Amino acid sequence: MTSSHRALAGPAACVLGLVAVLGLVAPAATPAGPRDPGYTKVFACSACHGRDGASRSDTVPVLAGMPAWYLKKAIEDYAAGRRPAAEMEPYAKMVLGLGVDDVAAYFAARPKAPTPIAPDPAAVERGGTAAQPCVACHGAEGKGDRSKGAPDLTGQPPGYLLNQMLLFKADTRSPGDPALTAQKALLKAIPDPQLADIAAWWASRR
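Let me see this chain alone, in the form predicted in complex with heme C (HEC).
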């Protein structure tokens, strides 16, 4: 023990003891480290999308485990204004400048983190039937189909899924895109409360 240690024995030991106690707590599971080329490029995202894209809120989508092709497309659409979203447009442009491939690869490599928001069970139940038309493009399990440009719907927050369906319905997401004409016609035929059920269904799937 050094003399400065000894001089402090009483009260200082209190601080030391406190630190020792705190030191016992094991560090949390380490996320992807600074060696990942995307590590600093995603610094901005965690303010809204959660740690490593594991969003815990109802209206901001989960990015963890998102296929790279789809994340890249989404960023390009926001940057070009095809998906109007004040929160995303400036950051999408920033991501294109930083290197969207690194960002997309970073989130694609994270384990998928389904939303912790548990939708109303009755809505989920109704949604199972109402969601049948979705499977033509998004697949029987809703896991998405790259060849059709259709993303994975499962485990996204219900509020986010509903918002997107309403945007498609109003033709404000990718307005006038001929590839989406049929999909939008389908959504227009579905009343809003039923869209909420569909959102609940896909949010509940894993």
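What I would like now is the form predicted alone, since the data block earlier showed the form predicted in complex with heme C (HEC); can you produce it?
Partners and other molecules omitted; one chain follows.
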């Protein structure tokens, strides 16, 4: 997207993001409570993403129902600087110290809460066709493919999805990662307005 700061939470210093972009079918939801190993460890994330990961912002990704494997990788990449974000790196390191497996499992067990941000209907209509190149990795329904490291795109905020695609396009997200070379080349060939349509499409899917 445009900057590592807006990549996760716009002007707010957020804790976990993904992105961008996220994974497979989430485990069955379980009630959150003090006995959940992650319950007391997600304070570092809740200010931006919400206690249950149900982000209400257009620029902050939804963590609720995100597969633990994907969230854990995102945290580790932020902490190691592989996914550059000056605001995220210290929080990611905090999560590693608290227990990344517990935090990832906590959000994975929360009921998925699609973004409440309604994308532009005209953009959604255009995006159905524009998003076809995405299905090779993310699947026809956009639910992702763990074997390809591809996350579930559905129900994420359109602003967040667009920002992640712009970051990939500029090679400022996960720069130099050979696993993302083809994806970045694809995005570079797509005009920015069309990327906005793609973001609207996946945001509208459930």
